[in-house]
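A single chain, nothing else alongside it, follows as structure tokens in the form predicted alone.
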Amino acid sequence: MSEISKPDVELEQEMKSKIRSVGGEFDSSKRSASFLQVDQEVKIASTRFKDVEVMGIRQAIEKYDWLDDYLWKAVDRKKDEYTKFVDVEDVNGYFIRAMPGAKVEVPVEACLYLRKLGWKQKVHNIVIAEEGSELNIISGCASHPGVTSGMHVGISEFYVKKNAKITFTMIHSWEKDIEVRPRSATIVEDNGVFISNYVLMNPVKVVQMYPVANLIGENSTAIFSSIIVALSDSLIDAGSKVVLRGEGSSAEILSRTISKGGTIIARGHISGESPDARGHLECRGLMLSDDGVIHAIPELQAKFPNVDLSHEAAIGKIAEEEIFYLMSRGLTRDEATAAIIRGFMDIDIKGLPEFLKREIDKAISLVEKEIIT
């Protein structure tokens, strides 16, 4: 284990606790690398690994002439008002990749935070796991107390190459005045895996997003799985795309939504395109107030004759004899609520390493009660 830099950066105690928030734990034997932007300043890269690249995206065009071959391939630069927003010379964000045949178990943590008042954030991330190698990455991003406006549009590119793995978990933690709209796609090659997961459990203006992964090797797999809660005056939009264009390649989308007073459009789509693939797509939603909405979206298509493609959607409220059941064993009426909650959020997710359940329970946890009063 090699220290290849070590970052020297004071950070203020409100920033601290808010990235521990999502997940961030800099200058932690508990993560193989780190990153941290503020703004659109890049404060902390580092990695204490030689297997494991992290830098700013501006340092590593610097670098790395190749890296033209992968900016804008996986996602149209053209493609709306935000790509070409992020498509300019003042763009920030990370770039990490994983050397051919390394196993990065031990997570790399990269955090975008959003300090100014009104600022909006433009970042472009890129992320390689080469051929035989393995990622684990917690992303944090967040928004200081008190800034009570601002927008964070990023752009992430994944390429998982052949026999490789990365499973990204996202933990965005806004104010409740933040717009957020970010774009990103994968492609995945040959036997590649790619496992994404989203959490999203705080008050937010506007979040509108919609990941896309083309698996265009033989046996590829993509798992998108979401735990998203809107609270009172939150407009969440957001679901994910799996595009199964490889032989015997699978996909499986998860999500499990929670309006308290807020609207979410729960959106999910896999198309078969190549014989033998398999795709499943699960959605329910849990309304807990009166004025919330839920639009669950769920699409299936097939444009290949051997493709196995299914699909679950169901949205209702706690049933009180749930409720009555769990307080005949002595829980209080909060209690029981809060193991109906907790239970609906758990999702077993295949592949997903014991490390990064815990981080995903940890952030149900800070926010549990607010969700229950």
The other form holds:
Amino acid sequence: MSEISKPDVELEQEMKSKIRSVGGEFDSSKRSASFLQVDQEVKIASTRFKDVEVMGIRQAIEKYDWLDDYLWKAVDRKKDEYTKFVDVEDVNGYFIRAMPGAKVEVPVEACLYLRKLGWKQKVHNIVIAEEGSELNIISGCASHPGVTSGMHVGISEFYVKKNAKITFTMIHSWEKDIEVRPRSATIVEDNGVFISNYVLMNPVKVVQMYPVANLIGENSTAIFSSIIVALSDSLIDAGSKVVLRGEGSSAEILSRTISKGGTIIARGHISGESPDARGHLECRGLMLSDDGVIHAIPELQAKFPNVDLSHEAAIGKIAEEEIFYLMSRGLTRDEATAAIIRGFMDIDIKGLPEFLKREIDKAISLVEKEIIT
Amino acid sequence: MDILRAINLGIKVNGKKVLENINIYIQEGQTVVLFGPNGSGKSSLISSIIGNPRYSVYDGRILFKGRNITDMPTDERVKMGIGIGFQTPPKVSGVKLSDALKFCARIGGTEDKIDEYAKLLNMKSMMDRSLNDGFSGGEIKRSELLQLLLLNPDFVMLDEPDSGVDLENIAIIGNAIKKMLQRDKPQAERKKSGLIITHTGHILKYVDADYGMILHRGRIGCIGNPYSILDSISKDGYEGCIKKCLKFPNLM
Ligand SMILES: Nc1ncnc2c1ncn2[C@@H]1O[C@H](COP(=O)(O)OP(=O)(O)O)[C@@H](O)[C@H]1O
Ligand SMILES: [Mg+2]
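Switch from the form predicted alone to the form predicted in complex with the partner chain and print that structure.
All chains and molecules follow, beginning with the one already shown.
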């Protein structure tokens, strides 16, 4: 594999450690490609593999005429005030593309960073996995320590072509007065697989997002998993929607939400619109304090007789009985509580690469103390 | 040496008295079986000894190795050397059996035995499963015992280890308990003590006990040879056995 370009930017230490906390890795040998945008400026766009392209979206628009077929084709340009807000000259974002047949196990890293206090970051991303290719993306979105106010609005459009697979893991870490409104959508063709994982555990003012996957291909699959912790004064309205249009397509939406004083609206919607479509939705919530709200809204919709859709939803507190049981194995009350919370967040995500599981575990352990005490 | 002493112990659950004036004395190396009809308070007794906060001590006290543990948190009692095997443990989603085994081995200093004991109890294939989640009756018993073997307590309490267990499992379980309580060693060498609740007495085929007790309506009604008590219960029922025991205390 030839090295196409190398990141040689000097970054502040504080920024580096924040980026690391959302899955960032500065040892470039562990990443197939890297992208870093700070506020509106692309700082790093480099790739080590010739069959993975990574560049700023503006550069990609200049380079490829055909990108018009992808821009605003999955997400509706006029959807709401936020899509309109991003639809401007100085928008930036990443373009990531795996060439046909390229199976890139080493992850691509894409980080969007809010550096300036009060800045409103406008992002438009396009990700394309060409036929038969495989892409693992780890996307960290974070704000600089002390940048307590600002906004992040990001449009992401994913295209999973025939027999292709994208695993997209997004870890967020914001500050208490930041507003975050991603708008993303995915189109999956025949036998394509889209796996999306989302982790949010730090304070934030508002996160509101409702990514949609349109499974237009036969036997296509989408799996959305999210682990969300809402601390006091956070409002998190997050969910995913899958539209099963292709024959034999299937979807799974899993969420684990924990409120430690904050409000969470955990949405999920699966719509079965083709023969033999299957879908399962599972929302579980854990209330860790007296204030805070978890509102689970699982929705199923069938537009065909032979679809198979199901859901489970449960919200509760940690059972005293379980704490006592682990204490009878020698754990202190705090250790038992931590083990149960950790177990609660441990979603068994099919097809999730081991290193991503480690990144998620790392993000969990970073906030564990705050959650328990 | 004294292992366990319950002195005039009285226990309440949800404000209701379930045990009254209980006196128990178990020495190092001794194994005791506890009989009693459903609802007589057997599980409540061992729950209070391990310190389940739902079972509050309204009277008396519990001494372990000479120390008053009546108000001690459960994990500290466990660290002092008490172990418990539950009849119906809760499922703990996401916490794997292998995690629980590590917790136990950490206390018991048995980290190097996890694999060996898991094989012994035929639990190797269950390691990545969530604790007690969808476990069959036999798997629950084996999982509880496996955790206890690794916890390696000086005093172990078992709640009906032989109830609802098929013939194959009873042998595995019985032999594991025998090993845990050192009933395969000569009396003078035994250091481990046990309190085994049994409904059926099946366990006595594998594990011999030093004496037996009947708990009846929240009180201890009879103390004596475990085999004679079992025999008498099967002939005369619990009430009959207790009456006999009161009349001829030396027969048992
Ligand atoms: N957790 C509990 N909540 C309410 N009542 C209980 C609880 N545990 C035990 N009891 C009551 O205490 C009494 C003794 O029960 P238990 O100790 O389970 O008896 P055993 O194990 O001998 O069958 C019963 O009347 C039972 O209903
Ligand atoms: Mg019982």
